[in-house]
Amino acid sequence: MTDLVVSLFLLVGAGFMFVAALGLLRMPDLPMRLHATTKAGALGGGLMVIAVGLEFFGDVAVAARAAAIIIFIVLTAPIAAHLIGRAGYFVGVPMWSKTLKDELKDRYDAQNQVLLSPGEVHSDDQPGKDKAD
């Protein structure tokens, strides 16, 4: 019975990893590729590590390592994807031509490399500020 469950986790995990790879190849720009690879990749990797933990069910050291790997994947994958996407946006990686919404478009000051909060205005756009400064 354990072999069947382990096999199921491995197959489903491999399926999610395949979807992540497919998303990497098929999506048109960096944010969409990151979305596909982060979600499906983390889930696929997590399922495969669960399968390993189940295979060595009686070994506490393997189970602890599997739990640590899953926690590491869940904690770091979204943060890494966010930072890669943010860096890609700031260095000017082009977005897909059919992207409908760019929430950062008027909030990023490329000269000073500052991202403004919603409602905050550029220092050059403040009233009374001379544009020649």
The other form holds:
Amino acid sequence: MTDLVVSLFLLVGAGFMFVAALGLLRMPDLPMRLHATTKAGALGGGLMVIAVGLEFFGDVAVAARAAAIIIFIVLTAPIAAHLIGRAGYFVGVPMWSKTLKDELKDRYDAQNQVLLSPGEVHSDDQPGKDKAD
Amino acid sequence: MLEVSIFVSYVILSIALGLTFVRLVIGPSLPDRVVALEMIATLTVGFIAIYTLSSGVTAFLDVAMVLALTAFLAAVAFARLITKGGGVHHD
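Please supply the corresponding structure for the form predicted together with its partner chain (the preceding block corresponds to the form predicted on its own).
After this comes the whole thing, all chains and molecules, with the earlier chain placed first.
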């Protein structure tokens, strides 16, 4: 019975990992690739670590480590994806040619990387350094 | 039963690693390659999980934990490098 549950978690996790890698390879631009790897990759890794925790059920040390790994993956994957996507947007990585809308276009001040409010016009004569922090 | 699913998981993850490596090689920009590196780190955590199951040595979970931490720090460092003047892909 335990073997069945562990196998289920393991195979589903590996499947999600495979879907993440497939999305990374096949998606057309950087944000979509991030979307694929962050969510499916974190879910797949979490499921596989859950399988390990179930196999050694009752061992508190293993359960604590498994929980720590899962919490860590779930906490850090979105942060890393956000940072990479932000960096890619700043250096001008091209988006997909069929992208309908880029809401950040002309909102970012390229010099100090400050996001302007809606309706606020980007002006070159005001550096706006004091708004950076 | 469990041995078969461990083997199948190894095979699936190996294929996924191959796909990720293709993206790492052909990735048109540096952020794409950083995403591929992040994915490779996550896949390695999965490999370590499978190997913990097949070998029964639970100390490998510590390796997985440290690897996840290191991969996150690497992603943050790469993002900073790209933002602060590492954008070499368009110049």
